[in-house]
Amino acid sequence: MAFVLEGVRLYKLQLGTLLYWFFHLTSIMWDVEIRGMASAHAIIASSIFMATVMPAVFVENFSVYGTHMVWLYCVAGSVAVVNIAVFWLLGISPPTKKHTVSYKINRLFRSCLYFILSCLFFHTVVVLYGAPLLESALETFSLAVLLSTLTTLRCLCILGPNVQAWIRVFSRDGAMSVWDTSLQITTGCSVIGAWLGAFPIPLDWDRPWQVWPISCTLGATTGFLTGLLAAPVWIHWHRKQLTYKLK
């Protein structure tokens, strides 16, 4: 009888140092999964800084207000550039089953396919909110393309050209992992900015910043930062609710 307690206790005791450990191990993933994050969206939000900074070196008068779609367009192609990188440097990306040629470039197709849809989706949504038809249409669209950079693009380079991936994460409780909460965190903030920008547009204030898209992509931009400041707050805050695997 002796010899069946000390075996119990012994079970017991081991049991205890297994969970223990398993524990903290998982606390362990999620900071270095937290981390990671963390250092990546700080890499992305200084390239918006450096897009903001260097065009001043190279494009006479330059300024966030009087050339405004140079600067959007830098954003966006330091955004993309950088998202692509970093995503791609991380292996956050999902993992092809095929690596022929062919397949890869299909995979860039469709890529590139779904951003444009991207940008004439929400250039399509912007004029449906008020934004002029065919006046200022290319500033419109410069929106829509900046827009599809901060939150479309994210999608494509965390969860590949698969629709179904995207309604899974986007629907209620469908983050499967901590980049999926970003990417929600993000695209939420992106779009809300964008939206609560428009505000300020039909005040009689004469701003410089007033002008068609300006307030719009400032409001997008400051929400993508707002979204990638806010995404590893939130998840470290809240890791103990989250039950999701981590990658």
The other form holds:
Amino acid sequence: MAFVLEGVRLYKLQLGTLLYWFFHLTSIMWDVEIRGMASAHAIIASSIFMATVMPAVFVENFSVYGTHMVWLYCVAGSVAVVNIAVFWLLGISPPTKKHTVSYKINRLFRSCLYFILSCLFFHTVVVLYGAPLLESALETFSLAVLLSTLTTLRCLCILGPNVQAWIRVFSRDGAMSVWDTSLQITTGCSVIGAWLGAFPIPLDWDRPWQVWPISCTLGATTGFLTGLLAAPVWIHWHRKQLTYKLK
Amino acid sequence: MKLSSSVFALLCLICEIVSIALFLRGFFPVPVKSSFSAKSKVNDFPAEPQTGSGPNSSKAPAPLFKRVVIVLIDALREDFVFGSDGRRFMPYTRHVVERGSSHSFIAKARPPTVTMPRIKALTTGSIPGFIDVVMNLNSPALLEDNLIWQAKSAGKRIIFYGDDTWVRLFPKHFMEHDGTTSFFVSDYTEVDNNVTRHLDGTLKRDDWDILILHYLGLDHIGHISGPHSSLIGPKLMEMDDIIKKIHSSLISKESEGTLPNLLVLCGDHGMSETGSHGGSSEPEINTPLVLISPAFKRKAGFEEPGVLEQVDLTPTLALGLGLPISKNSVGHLISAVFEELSLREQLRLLQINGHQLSRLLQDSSPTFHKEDGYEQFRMAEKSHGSWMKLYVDGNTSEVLSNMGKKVLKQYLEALKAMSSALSKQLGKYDMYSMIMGMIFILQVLFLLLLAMPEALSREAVVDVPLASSLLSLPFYLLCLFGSALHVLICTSAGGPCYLCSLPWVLVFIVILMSSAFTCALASMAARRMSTGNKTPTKSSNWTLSELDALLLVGMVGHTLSLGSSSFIEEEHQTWYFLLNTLCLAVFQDVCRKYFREQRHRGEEEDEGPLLPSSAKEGPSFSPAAELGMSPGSEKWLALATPLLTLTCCRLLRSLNQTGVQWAHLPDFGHWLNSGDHKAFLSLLAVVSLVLIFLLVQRHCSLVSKIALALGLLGVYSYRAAVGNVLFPWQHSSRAVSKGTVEARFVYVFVLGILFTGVKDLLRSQVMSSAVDSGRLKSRGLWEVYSGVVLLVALLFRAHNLPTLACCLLIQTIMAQFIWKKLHYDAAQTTIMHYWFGQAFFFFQGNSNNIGTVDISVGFVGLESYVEAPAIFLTALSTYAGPLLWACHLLCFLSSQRDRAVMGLGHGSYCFALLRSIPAVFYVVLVTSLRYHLFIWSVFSPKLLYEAMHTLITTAVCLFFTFMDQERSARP
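Return the form predicted in complex with its partner chain of this protein as a structure block, the form predicted alone having already been given.
Every component of the complex follows; first up is the chain already shown.
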């Protein structure tokens, strides 16, 4: 009996904490940085939503399954544009020491190179996972482009074309700022989403979304959205533990 | 009772095997069989009622047909004749069906819809159970009572042309035969021309009574390109021409005064929408059955064909030819065929059929008198008697014919009821045995799970409180309770029950063990609770790395995926997917080790004890130094290893396409075997064999190396002798032989290497120096391993040799650069080995379908079929992947004695647990899904695979235990 009472007491306590934190979240207790991040994430998420809804106005017979490639490139494009715009405006990326034009062009060129390399990398990984090599190569590559947009592009925006920084962020306990942590979460969520998206393919349900690569792209996008949503919440929750070392 | 981990795992696995066997015995219905090889005789016919007991009373009925031609078209779907395809492509047959003197039906075939069981069903009239398919993969002669045997012993002359399965099933039954093999699926014209070329000559002759033609072309087309392919039309037209030819020839031979002839057109099974068969979908089980004879009334127009069971043809044909119905036939007469006969004859035939069915019912069910059909038949027989009395008295009134019709109806109903009661017995599960097996296996699993902390501890000793529980009161109470329950169930149960038919002593032992397990479980659980409460913090500081999480998620996910029939059909996808993810996770681990450690070395020494850097081990342990390389290149090799593994897996994946959904896609294996690419296949085989030699020979002694080289040469010459590959210096095509000499040559070397290995192992026992004995033991193990590799190389088909080579390559590089260097513990290594083993099971072309088992392996090096070696070889080659990885694990763990002394015990325990969890889950799942639509086509083959895999794992664990015992014998 005492055990049960103990449980009930604990439960009440937890409920109390939950409610407390909930009000905290909605109140003014937000850190400036977290608030900035949350709004940036909200903008990106809404851009995905717009990319799903808007093309119906311009393209005939637009649907996520039917004209999947159009949808995919709309989402990839809008996420890319919004990401670049948001991070450029917010000025998250590390300040460059040199401001010469040639240095900037060099950076831009390296970023593009990294992006293409990452597309190729994702394409290779997807083929290794069993995607057909020649048949529907375009679809596979589109998935790779989407995954690169959701993961690599954000890295490029936040960290710049700096491999050392990437390795640091993606190794254990390597995050040094709120943005790093959010990057970890969204990247992980996108990749895991794409990974989980492959599971329904062998089922014999004959649904339109089981066609390669629709389930994977949907999984990646859903994972990315979840990551966007989860990152501010998670960081807020764990901000006591998250003591970032200064550079 | 204190047991070491490996012994504990072995005992658990043995208990599991026993309980799975019990479960299988309850799950697979035993075929209805009165007595296996007894045959019906002519004088078994029942006496016609009220005709006195003279010799005439029980004589066989007169035959209805003079000659019968059976045209069996493999995979003839119902709509190929009765549907729109039939109207387009089979105009003559359609005309006969609609306007001619014919009867047409849709005959339902029972799953498994595979040719051999269907032929058995058509000839014996019984329904071959699922277990029949497994037991008779090599289709030896059919010993059961069957139509062909009856016809032959009645002096009928039978001619057969077509699929040589018939020739193997009925050796020496045919006066004349020409069998075509269905081995080359890509050929769909030659197989049929081989049948048709005999037709003209045979039809002209008069020296035969039964002609059976089995056309395979349609089935082959289905396998190649499906039921909607453009090849189907011409093939059906060809078949239509053949029907026309036979029919007109039969009509021209028809003469007054003799009995009419009969032409039977039927299919053995249908064809699914993808063109395959074996399952239980509608297009697969619905086959057309058209009976054409001048004895029948002419049709006025197309009628919807009636539906009946495929086995109904057997008694109809038997009585139509005046033969006794075969003993185990469960079908009932097709009454339409006999409707032109006099009432007396019709009743007589129905009585004979009913008598045979009631006899079968009596033999197969102890509660036969409770069956409705049996009662009805008794009643019908009585009224038949009174009808006969009136008839013999010469009564010819309206009353008589009305009464006769009533008797006829009674008979038909009785036959139908008995027939369905007999068929239903096949679908009856022996729930008591199943549940007992399930309870037993669940207990074992919980025992394994509860023992986990002890089994994986440093001591690797499990304390099973068996002795204390044997002396406890609950144990005796449980025993009493169990016995009482057993008596209660066995006295009240109606159906057949395997456990009840066992001797008392055995059942009592089972009850004793079960109760002992329950008590042991309870006390272990109590102990775990008390220790768990004392040290609650212990579990919290054990952190889960990404790799651990993946391994755990993978195991759980795979186990849960077994609940879906699609995931069972496509299980290879699950494993390939998990394996790829595993490789990437390992890659991440390697990257972390080589990049991160570099940065942290020096600045963070506190990480030292957690992640011992490679510098501490000294150069002597570095594999790269072994191979004469710098540490820098070692780093790159380690980084390349997971990527190389991934590439190998991707290549192997396209070698053999398995599963169901994508099985029809062209794969590399087919391309290699297509005949035009023989030179390439030969080259690939040579490269693979050389690679196998290079990879395996490293650990062996000189003698074994030479033996291995000669053995691999023998493998190549065996493949050349069989005709798979080319000898470079021999351009003229040599006669293809069975290659017995070459195969036996290889067997000699296999035995030689195994013998050397075992000798080394035994010698290491008696050696005094621990270091020497360790080295000798390790060498002995590797030699045994290379012997197994050589045997597998012999058994694998030529296009699968790259699979073996890749397997060895991955094993070597992963062991060198990953498992040794990254300090994975025994449990992690075991799980990875298990995953690789599973993936390789599918890489070599297996699937969860019985059809992919390569039976030809059983004949390697044997002149004729010998059961024991054939089964052993087939099992070995089917499970080569898991077996090789398990052997490699054994060799690897025992060569790593400096790190993990308890590695073997841990490995063996993990292996047992990894096998038990899916097996137990699957057993429970199958029990709950036993009325699922796919239970026979998808779930039960998988159940057999699971059982077989558990058996193989037990054998491996036995070997583990032996090696572990040697370790514990020498402290």
